[in-house]
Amino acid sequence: MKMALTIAGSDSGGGAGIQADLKTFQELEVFGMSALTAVTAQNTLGVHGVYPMTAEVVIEQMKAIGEDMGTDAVKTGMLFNAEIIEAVSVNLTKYHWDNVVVDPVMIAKGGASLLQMEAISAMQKFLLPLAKVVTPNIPEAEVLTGMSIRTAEDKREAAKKLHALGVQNIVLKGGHDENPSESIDLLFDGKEFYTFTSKRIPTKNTHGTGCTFSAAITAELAKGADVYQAVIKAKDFIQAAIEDGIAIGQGHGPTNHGAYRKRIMEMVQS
């Protein structure tokens, strides 16, 4: 069996970061393993509190699993502060770890931060360049670029200034657009870009959408994909957890990870 690790935090309410990566992982036949950056307390309304974990700590799990089990591809989440994201990106490196997925979690859906802001150029600096893909949307591509982005135009100056960074692949998400009929993601692997339009859904339930379509990625590249068929295989698999979201709490619910299963299992019955 392949293996994935996801290098996040934990969401108490199970609809993002670890517990969002690990569902999925499962879901996609790749066994998951977590290297934990941060405790929130957050449920359906938000995030209440963030209690990170020190970067010593962060070292010592992933030199676990780097001196024991090893894996075939890197998940990074929430990382919360610089030096958390130095200390990753330094592992990431020790143990050569080149199949490397970056969510670059700034936002909860709430508003609540959940990286410090002198933590961007740590970003920028030490983590990106290690990145095979970064999945921002595009709130955290404005910030990491620096540019207002608006048009279709916008999105591809975002994507060429992500790979100048040294970000080999950049999947600029369209979950912000204004259009309300479609969501339209771009993919820039630093020659061609691609498009990838999917229906809008009408729904509130959309907690860990981010995680769980980045975590995605990172299974379908541990099991061998391209980027570009991760990238499809996993805009079908957030499609249908959000189409078939679990309306729980009273505020955002999650989006459900099994939806994807279930369909192909029935896909297969028929």
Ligand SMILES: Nc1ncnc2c1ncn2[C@@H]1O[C@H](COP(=O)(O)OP(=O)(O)OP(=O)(O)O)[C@@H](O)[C@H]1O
The other form holds:
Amino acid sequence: MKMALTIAGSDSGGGAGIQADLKTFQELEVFGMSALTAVTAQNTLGVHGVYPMTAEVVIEQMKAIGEDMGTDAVKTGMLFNAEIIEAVSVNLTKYHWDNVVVDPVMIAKGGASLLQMEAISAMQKFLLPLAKVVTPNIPEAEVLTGMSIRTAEDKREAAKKLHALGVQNIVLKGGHDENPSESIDLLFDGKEFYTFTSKRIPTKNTHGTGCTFSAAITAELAKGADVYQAVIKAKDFIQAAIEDGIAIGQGHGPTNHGAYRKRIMEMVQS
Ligand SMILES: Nc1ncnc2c1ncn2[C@@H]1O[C@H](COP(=O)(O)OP(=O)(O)OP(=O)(O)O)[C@@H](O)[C@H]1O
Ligand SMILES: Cc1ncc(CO)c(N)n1
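Next up, the form predicted in complex with this ligand, please; the one we just looked at was the form predicted alone.
Time for the whole complex; same chain goes first.
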């Protein structure tokens, strides 16, 4: 069985972070493992507390996996500070893990900071050059490139800047776009641009969309897909998960990680 490791924070509400990643790995039939970087007290209304691990705790978890089980792909999510980013980068290199998806998580939907701003340069310098894929949303890409992104041309330019930082493939997500009818993601592999367009679903239950999407890319890479195929599958996975989103809590409910497999099963049975 193929394996994937998520290095990310815990979301007590279960819709984002490590919980979303492990549910997604399971649904896509990949064995999921985790290295926890922080505990958050969080629900559909927002983040109420952030309790980071020490870098040593993160290193020990990576070591436990690296010295015994190994992994076919790795995803990073919330990393919180520069010490954790540096520790993760050193250990990705040490264990020769090169199927790496970096989701540069910065700010939760309610506005809480999941990454200290002084850690941005560590992410640019140490982590991004190790990434096979980076999956920023538009505000994250603006921070990482230092440019404002409004037009389709801006998106292509931002992708090129991220490529110049050493990332092999950039998936610039369109969930935060103002386009009312479509959600368009852009892939740049250093040569070509590809767009992935889906119908925008009018819903408030979008907690964890970014984590789920990047975890699905990671699972597909673990199974041997190339980046283009992995993004196509992840887009279908997140579309189903948002369409069948779960209206629990008083704020942004989670997406439904089981929706994609349920649909496949129904298609097979009919
Ligand atoms: N309302 C929507 N309808 C359809 N697709 C969406 C919608 N919102 C987001 N997506 C898709 O979900 C994926 C995640 O994109 P998004 O830009 O929301 O990530 P994110 O901002 O990192 O998520 P999060 O808010 O969880 O951190 C992308 O493929 C995007 O196109
Ligand atoms: C722990 C965690 N990671 C990532 C996100 C971004 O959605 C979140 N809200 N919480």
